[in-house]
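Shown here is one chain on its own, the form predicted on its own, set out as structure tokens.
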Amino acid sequence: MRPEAFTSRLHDPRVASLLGIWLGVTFGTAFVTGIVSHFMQHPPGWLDWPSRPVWLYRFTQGLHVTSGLVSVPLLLAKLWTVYPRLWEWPPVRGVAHAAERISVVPLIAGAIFQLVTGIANIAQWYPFGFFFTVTHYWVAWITIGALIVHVAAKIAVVRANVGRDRAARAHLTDRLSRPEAAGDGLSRRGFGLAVGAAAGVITVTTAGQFVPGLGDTVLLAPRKPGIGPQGLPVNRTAQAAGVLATAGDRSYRLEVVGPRSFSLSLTELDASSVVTVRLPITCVEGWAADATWTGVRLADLLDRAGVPAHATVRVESLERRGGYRTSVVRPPHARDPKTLIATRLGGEALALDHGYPARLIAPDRPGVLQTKWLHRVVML
């Protein structure tokens, strides 16, 4: 609790000051883009999300992940930075300051929290309890709601240590950097470096998970772009979800439901499938892979239906259990002419880990949408 007990010349409010302005950027682009991907999953009743650029989900689901993970060693250096300031004396010197040191607890706890079942999430460990995608969503709200808070209590310290003219705003705060002292050990613009260097590091080994072209540079991620059943990643197997008797059963039909019912036989719904789109699969997990879908146009099916074209459909796996083996089509991606019902995966017929005998594949649309195994589509 004396001030000269903590002697590293990194526990000075410029560094701190400037991690934060960092942790600050890729806090808010994780929850900017974390919002993105919760809306597309589970979109409110006014909102119908656009089916094009076919490349969105990817950029800001990816974008999610790498300033996620970026983040990691950028909030360990500002707690190491920091963390002296939790043994000051007195605790609390007012309202104001209570307010401040209060709003650390639910900070550093969701950071924490957000950071360690995000990436777990990622490899798809899951040893807690609860669903995953409810609490990550619900916890990024508390979390930057004390981040804004935070940031409020700590503007004018950060104001008088960064910048050309801080020296003009050295009133604000009693918290002011210091000429930083000889001696031995990591400097502060070594230990810049160091934090610097390591997220580059993530960025560089993480980004080709979803970058086009970087896929070679891909050391960190769970996937790699290109490596799995025809060239393409799998998440959920068909083994996991209990589909291999009926995926294979030669009575399937996919049945379409509407004003003018039918069903197709494996046979007649692969003689219709003419369309070939060239389109990536986008997991939640940061990945993404391009790929060549053939099948058949789900506007297509709709038509013949009778389905109205501002009608919302849900497309039914053979899957008997889990949260998505339903998914819900709204008008902009039913009627897309790049959304398929696909039966054929790079010219051949679906692996049977991808979907067989068919599967949904449609533009901006992540990948746990992308409902495999398919057996109805049914007018909402």
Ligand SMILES: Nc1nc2c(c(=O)[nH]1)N[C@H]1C(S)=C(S)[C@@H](COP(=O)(O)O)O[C@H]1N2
Contents of the next structure:
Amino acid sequence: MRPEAFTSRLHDPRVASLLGIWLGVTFGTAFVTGIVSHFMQHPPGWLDWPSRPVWLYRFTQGLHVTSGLVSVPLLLAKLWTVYPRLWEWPPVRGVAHAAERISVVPLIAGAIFQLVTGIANIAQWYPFGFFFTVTHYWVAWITIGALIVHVAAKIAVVRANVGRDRAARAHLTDRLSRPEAAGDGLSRRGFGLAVGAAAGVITVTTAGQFVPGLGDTVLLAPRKPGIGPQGLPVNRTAQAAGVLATAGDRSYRLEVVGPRSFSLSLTELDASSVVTVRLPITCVEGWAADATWTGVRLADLLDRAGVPAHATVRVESLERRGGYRTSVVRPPHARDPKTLIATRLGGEALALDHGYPARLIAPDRPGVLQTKWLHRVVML
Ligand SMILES: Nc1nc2c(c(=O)[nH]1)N[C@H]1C(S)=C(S)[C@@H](COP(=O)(O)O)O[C@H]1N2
Ligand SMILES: [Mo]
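Follow the form predicted on its own with the form predicted in complex with the named molecule, if you could.
Entire complex below, previous chain first.
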């Protein structure tokens, strides 16, 4: 376990520093975009997310998932590069050194946890007993806190390692293994190319799920834009949501509850002044798919019910259980002329799995808030 025992040239401080910089970029991106996604789904009282630009959430969430996936080869490479450090001797050289070493534990544990749970969520695989979004959110804070401590502790070392000043590098006591020339196995350049190629392949085969027109390159994602009923993926089917009987019921009516409540049958809804808009569904799992929706403007229904312009409303599904059976719509979205209670998709009646008889579709909004199988709109 002495440093001489690790003969690979890749246990090298410059390699570790370069990987560290890239990981800082990808984890920083995933953190910021993750916070955006969290506060879009759970906005504090003082915050009204804008409903424009239409593509904003598609962009931030696509970046979130892509930066997380690209972190996988980077993190594995980094852990390989630095693992001889585990056997560093003496294990601690004072308080600052001890603090720096201990901060690496939540950093590594948190980073691995975030990547594993994020990928499990994309695969809709929940072997763990906790609720994904809440845990993923809180562990993000722990991980980013540990990352900031780590960057603060290492910034001087990284500067010296990647800078042009060779003298500065020579002064470093921060050696991972024997000095340069020594070592065997893969060269540093070969390693860099391999890690870069892995990151590149992951980007190309997953980013197409949110970049318009690149759907055909999506080889690694479990759901692909363009594939599914009416050319659109489905996350929760009507059967899974337990709405097969209620959604198909001919006595269906949409209730609008406000100062002047009223209700409409599906025929009446279709006969109202309908408009057609092109908007994406943007799932938190990273896929986005454009579609053409036809329906009544939510704002028109709210006006008719006498709901004031500054009011917040809630849309409610026929679904009886499930975390996404209702969603809150604040004024920027409720009053946006592109926000519809849609009854048609691509010119046809909505498929049962896409929310027949009626669903919400709004611009710049996470998929989890695009509630399907609507039966009530309530002023809060
Ligand atoms: N009632 C209800 N609506 C829902 C959901 C749900 O589970 N229940 N899932 C949401 C999620 S996570 C997404 S991504 C979109 C997907 O819409 P689609 O299945 O029509 O593509 O529906 C949303 N609407
Ligand atoms: Mo979703």
